[in-house]
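Presented as structure tokens, the chain that follows is alone, the form predicted on its own.
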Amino acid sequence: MFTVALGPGRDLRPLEVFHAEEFARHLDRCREHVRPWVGPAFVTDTVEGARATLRRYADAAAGDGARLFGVWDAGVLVGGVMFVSFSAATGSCELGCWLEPAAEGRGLVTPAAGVLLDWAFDDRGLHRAEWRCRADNVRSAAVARRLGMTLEGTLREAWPYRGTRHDQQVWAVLATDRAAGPGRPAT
């Protein structure tokens, strides 16, 4: 389909369904540690729960809604990024990402998600874009800032996981922002 390159050896490109054997690999290299911080029904334990999710996600993307992006460094699944929403009727979306252990730190997400940031506002003509995330979540509100989001609020005790409630940070960048220059995404 397309390959969007994110420096050396590093690319972005669509996560398909013909990718189930390896998400579920990378799944399998990163389960644990992404569970608190995605949705339940993401992390899936099969080859076929795998290919369900991505099944989903391409579902969604043919109705012109959620889409889901995998970032391959030296060749290898190591993350991706997503529009967990997209509706062009509202003019809005959420964004969000995951990444395995050993790939945080390398500056994978922050330009993947300044990629469906630009798509979004510049191709698409959306409004506003989100990102949730758990209060406790440091990396991704590091992400959120860097891409020039403003935290708007914490939804109080909004995200479950295993029997505990946890805050949820809603951060936001509008059109509007990134054209005066300073929201768009660091490098």
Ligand SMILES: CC(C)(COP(=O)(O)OP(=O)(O)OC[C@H]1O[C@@H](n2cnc3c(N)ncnc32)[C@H](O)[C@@H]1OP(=O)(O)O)[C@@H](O)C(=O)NCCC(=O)NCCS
Contents of the next structure:
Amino acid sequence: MFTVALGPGRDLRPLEVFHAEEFARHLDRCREHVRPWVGPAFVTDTVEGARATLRRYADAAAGDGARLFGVWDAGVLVGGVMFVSFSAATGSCELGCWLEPAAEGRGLVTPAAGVLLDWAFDDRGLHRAEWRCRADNVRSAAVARRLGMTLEGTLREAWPYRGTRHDQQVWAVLATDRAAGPGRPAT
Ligand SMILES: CC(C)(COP(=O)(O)OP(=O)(O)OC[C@H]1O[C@@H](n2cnc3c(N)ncnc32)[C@H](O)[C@@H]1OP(=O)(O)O)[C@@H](O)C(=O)NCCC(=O)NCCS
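Could the form predicted in complex with the named molecule be shown next, to go alongside the form predicted on its own?
Expanding to the full complex; the earlier chain stays at the top.
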């Protein structure tokens, strides 16, 4: 297993099937916090549900598709980043992220997502990385902006949640946009 250091005591690692119990305990700390903003399949209630999510990503990764990575702070799994989708064939991917409430506002996710962007663009030669969020998800949009992404448009009423359809923003960065240099989110 590899670990990427994000800062003192902060690590990014692949989040794998063997983490199921730890991932389930983490979900117990953040389920209601993330529920409005992430896909419903991600928010499970049991260890078996958590394991199924990890298995789904492991299967996708084996096919060079979606991948899941956890962020550990002081040895505790506090959130993560993922390739929601990844296509070497089209040169496009979509990133996502989440954190438990106590880990918000500490600069954990932007550098973690930057590691994924570096890999997608510099190692895998992808051309386009997207970020999709509910239009009222101010913190998520701020991460996209910090990553140097451009707001490309709003999909009207594309995000159904508890009987209401919300607008969804599409942010993206291209390999050719990365004027600040490889791995350096624009400031
Ligand atoms: C989206 C989400 C991951 C963003 O978390 P976040 O903590 O705001 O983002 P980052 O980890 O990049 O941290 C940036 C924040 O840390 C602060 N910060 C503190 N120390 C820092 C440091 N050393 N370096 C950088 N930023 C730091 C920044 O000022 C910023 O806070 P601010 O926006 O209040 O000014 C989080 O709000 C979340 O999990 N939401 C629920 C799930 C969700 O919406 N997922 C996305 C679905 S599209």
